[in-house]
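Below sits a lone chain in structure tokens, taken as the form predicted alone.
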Amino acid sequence: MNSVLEKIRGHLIVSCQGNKDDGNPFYRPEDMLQMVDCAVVGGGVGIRVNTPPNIELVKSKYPDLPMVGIWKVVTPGCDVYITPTMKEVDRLVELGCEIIAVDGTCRKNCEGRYAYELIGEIKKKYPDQLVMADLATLHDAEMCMAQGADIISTTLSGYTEDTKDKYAKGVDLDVIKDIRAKFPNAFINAEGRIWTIDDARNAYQYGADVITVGTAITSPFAITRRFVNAINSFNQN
């Protein structure tokens, strides 16, 4: 477990995901594998991949590359969708994910339990499995640390009801700083709206142990749209 953490500490994890429903042309398993190829060539030390078919294909080519595995399952009327139950966890364990990321917020999952409670259940069933808690606030971090989370990740800051005001502000440096102050020995992953080199440097300066970047690296359509929106805004003025 510690060897995986030390391998990724101070480096970059690349989130290789695509959603057809968002209009992203890159969403097939072979597309995800090409994203991973680029991440590896570029020097990424780990990857974050969604759904078993994608994970299985990537693992077949890169069996020793640290994998943050997730399985997004959307349930109508429920906000928790990142690896929400033990059913998804069991499959990700079978696939050999070095790290499994789950929703670590104080929201209720589709089973009516607090999302962070799944962490304790995982650690009880799979004591040697590294678990990353995707969360939004310092309070979430407190709950997840108590459940035994190995990695605290800022993934959901700006995406929950109580943090949506932070979305437009970019990467949440304040929550990184607050978690580091509260838990000096926590292993912190900075993730979410890291768009620039300065964002990445700032995340480390504020206390992150590792950073994860997705859209800014692996989503050409979103990058294009961001430039187009900026240009349109300028032209309207």
Contents of the next structure:
2 protein chains.
Amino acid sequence: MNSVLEKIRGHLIVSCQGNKDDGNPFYRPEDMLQMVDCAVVGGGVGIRVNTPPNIELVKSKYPDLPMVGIWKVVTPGCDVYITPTMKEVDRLVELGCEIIAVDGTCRKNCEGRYAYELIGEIKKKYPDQLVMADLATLHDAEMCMAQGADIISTTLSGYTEDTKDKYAKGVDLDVIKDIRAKFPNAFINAEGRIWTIDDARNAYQYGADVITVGTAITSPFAITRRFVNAINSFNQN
Amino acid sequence: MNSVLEKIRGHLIVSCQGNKDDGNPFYRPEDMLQMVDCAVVGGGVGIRVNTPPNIELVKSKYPDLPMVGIWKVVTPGCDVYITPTMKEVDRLVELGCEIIAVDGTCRKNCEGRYAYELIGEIKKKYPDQLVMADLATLHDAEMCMAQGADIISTTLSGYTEDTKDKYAKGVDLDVIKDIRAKFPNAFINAEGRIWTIDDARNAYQYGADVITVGTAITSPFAITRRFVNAINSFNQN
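In place of the form predicted alone, output the structure of the form predicted in complex with another copy of the chain.
The complete assembly is shown below, putting the previous chain first.
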């Protein structure tokens, strides 16, 4: 197995992201670096970081820490925004991301092609680059495996038109189980709505090789909001 | 009921603390202010902050946000460290803390008196100052109520010699229930090891008037470590 995959297998990746537009007070590159510091001190074996400025700053301090690099680019009228084209990939390769995550769904990207098609192109252009496919369904996973994806990630389950009903149900254990059943040797990253230790345990028990936790660790504002919403709902009754 | 107590009742207080000595990358006053920003954006109605420099900075930006001020001072050979003497109290009063939390256990403080005795002295010197008693047992609560504490807080359950067995069991619901049964009109703050929405719901159901959540919201490094420890333990089996 690839040495980066060996290194992360059975452990924790911490996603360190923050969007100013969401009202998140932690959004600057130096904030993201401080969150990465926390991930490292706390024992995370890898990190997920968005946009070149953040990745560059983090890489300057932690050159050998496995980095899942992404570059979210929102295009009006298009649903695909996680590293949507080769332009973003080229830059992430340049920055030395051990893993690059891209949208691996069957949705059309801003160039009018299926999002997952980018994976095959990356593997052709950069054969040694590890690619993580952020997807939502078993069908997506089938397409991405055929394209040569190195890691299948459940990141987008609950966030696509087809799977939005799953959002409220928490971690999508079914899709992990289905992908594991169909692809016994796939390297699976469980990501999305992992809030508790039980969620983490379940993700592993259903077949994940690694898990990625973001908001529940690195977004104090979103964690506060989640407690507040819950308290308001049960104190009203 | 006092207007500050009215304001926080049934809601969430966010404890924003960070200790460099623990390896926590968030420890500077500006880090604490940013955590308070998160608490505010997320809907917290009050905050708990340690040491005058942090409190002063936060108060300069949020003069009207209910502040539970503490000043931890560790004295070798003495277990009492949360706002242990009148000296610390005087400074916290000066800084305009709506609530001052002090150790309310039956342990001896660095001046050789019972920690809870400070409460009566504060109420005598500053009759309008709200005082929160950080304590561990029903017996502590009885002493603190007799001293005139405005808020009984379960902060120290699990952290004293007598209650250390409770640490691993999570939120101490029994002590909340026992204090509520004995003092139907006490204002109770549940604090300590509230990690999940279920913990929060249980604390309220057992009789809390307000809950305070710290580490689970404002310590990305400790949250990471908790996930890592759990994953390591269940992936070994």
